[in-house]
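Quick heads-up: it's one chain on its own, the form predicted on its own, in structure tokens.
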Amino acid sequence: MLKIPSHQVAGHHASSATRGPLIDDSGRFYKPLQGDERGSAEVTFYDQFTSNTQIPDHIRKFFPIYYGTKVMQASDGSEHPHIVLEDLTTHRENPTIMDIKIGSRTWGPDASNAYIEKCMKRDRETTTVKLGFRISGLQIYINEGVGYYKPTRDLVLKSSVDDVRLFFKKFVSSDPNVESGMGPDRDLASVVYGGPNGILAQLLELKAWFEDQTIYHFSACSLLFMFEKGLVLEGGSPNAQVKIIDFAHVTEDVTV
């Protein structure tokens, strides 16, 4: 049975009127191909990346597992190709997640002038120009009774620099009321962001490869930060994880 991902925090959401990602019970994520060259570009990247022996194993762990493509039928009988990927939340009970669009330029080298103008407008309206990234969406697990704090897409995208700083604090707050006037406590920062297996250590490992590799030009990708808040509050490991996603604007470096 296919269903709408319950932990999707950014991107197009599937509905009766909109084509969006779906998941199944086997841990697979079905992402509709974009209708223009972006869809084929992402498939090309995954095909090439999966078979590329130059990619070290310690870097592959940051990328979703790729299972190829599949043509799927919608409820109206129409068919559309999908990229089949690993569902990154399938083994998580109550994940706290943040989706971050990285880079101060959010278009690929072959983008049209019209598309560049569209991207530049969004980049100026968000923190992309000021910070070199923007938060695209997030959900923060509070507790079993309350569920999640999940701000709207508009609220997240309209964030100021100070708002972004506050979201990063809320992300690692142990306070069940993240909207409290007292502000987030940041009690979980040392185990989620810090430590040898924390988000910062993983980002530094990924950064080192990006600075050294000459295989691809990465543009307009996103980072997912994930951890299990419930486990931390019970004294366990947060299982913090960084993943990089969205490769519609990645191109191979043909000069190498």
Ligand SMILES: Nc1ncnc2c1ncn2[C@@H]1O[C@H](COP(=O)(O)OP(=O)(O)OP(=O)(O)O)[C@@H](O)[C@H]1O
Contents of the next structure:
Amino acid sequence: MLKIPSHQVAGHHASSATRGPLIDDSGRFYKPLQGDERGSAEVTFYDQFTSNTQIPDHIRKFFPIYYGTKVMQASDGSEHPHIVLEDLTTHRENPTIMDIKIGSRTWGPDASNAYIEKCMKRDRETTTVKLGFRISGLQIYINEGVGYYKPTRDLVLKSSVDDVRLFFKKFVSSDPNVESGMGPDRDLASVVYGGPNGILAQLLELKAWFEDQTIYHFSACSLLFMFEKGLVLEGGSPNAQVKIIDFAHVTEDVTV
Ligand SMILES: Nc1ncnc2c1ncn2[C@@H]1O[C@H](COP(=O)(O)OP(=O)(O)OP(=O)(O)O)[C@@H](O)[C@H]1O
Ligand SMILES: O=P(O)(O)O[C@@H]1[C@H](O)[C@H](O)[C@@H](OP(=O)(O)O)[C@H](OP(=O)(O)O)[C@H]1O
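I have the form predicted on its own already, so could you send the form predicted together with the named molecule?
Whole complex next, starting from this chain.
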């Protein structure tokens, strides 16, 4: 059965009036193609990337598995093509997730002037220009009784540099009152961000490939940071994972 993903933290959301991602019980994530060139650009990327034998396995694992496209009933009831992906949260119990749009420039090489202007405005209004990234959305698991702390899109997007710093602390805080903003502890930082399997180690692995590869221009992609706070608090492994998503503005470099 198709349903609206409960762990989506950013982007276009599904409702009976708007098209947005859907998931099913078999662990697939259906992203409706955006009507303009963004949808076809993302399909082109996934088609190319999936069949590209130059992508090493240790890098491929950072990208969602792609199962092609499918015309199906969208959340708003219309028949619409969707990109079919692996649902990255399907095996998770209570995921703590952050979506970070990376890059100090959020448009691709072929963007129109009007689109560049739109992006520049948003990049200046958020931390993109100052930090080279912005948080697009997040959810932090608190406990069974409370559920999740999931700040609104508006609150996240108007974050200052200091607010972003605070979100990164809250993300790895063991304090159940993270939303009170009273200076959260960073109790889980060393196991989630640090260590051989932590988020930082995974980012460095991805970064090394980005510095070396000349196949694609990656623009306006997001990194998803995910881990299981509930398990860490019980003394288990955080199962920290970095994934990269959103390829609507990625182009292949045809000059190489
Ligand atoms: N394969 C996936 N599995 C699980 N969740 C996903 C997957 N892809 C995306 N998401 C969720 O959906 C959100 C939006 O994804 P994405 O950025 O691809 O959509 P978008 O509508 O193009 O976003 P934007 O408007 O920011 O460009 C992500 O923040 C994440 O929570
Ligand atoms: O960061 P925010 O505030 O969530 O803003 C959205 C974000 O910049 C998306 O990347 C963009 O889609 P594209 O990157 O695909 O253009 C979307 O445009 P849209 O609303 O025109 O879809 C914006 O609303």
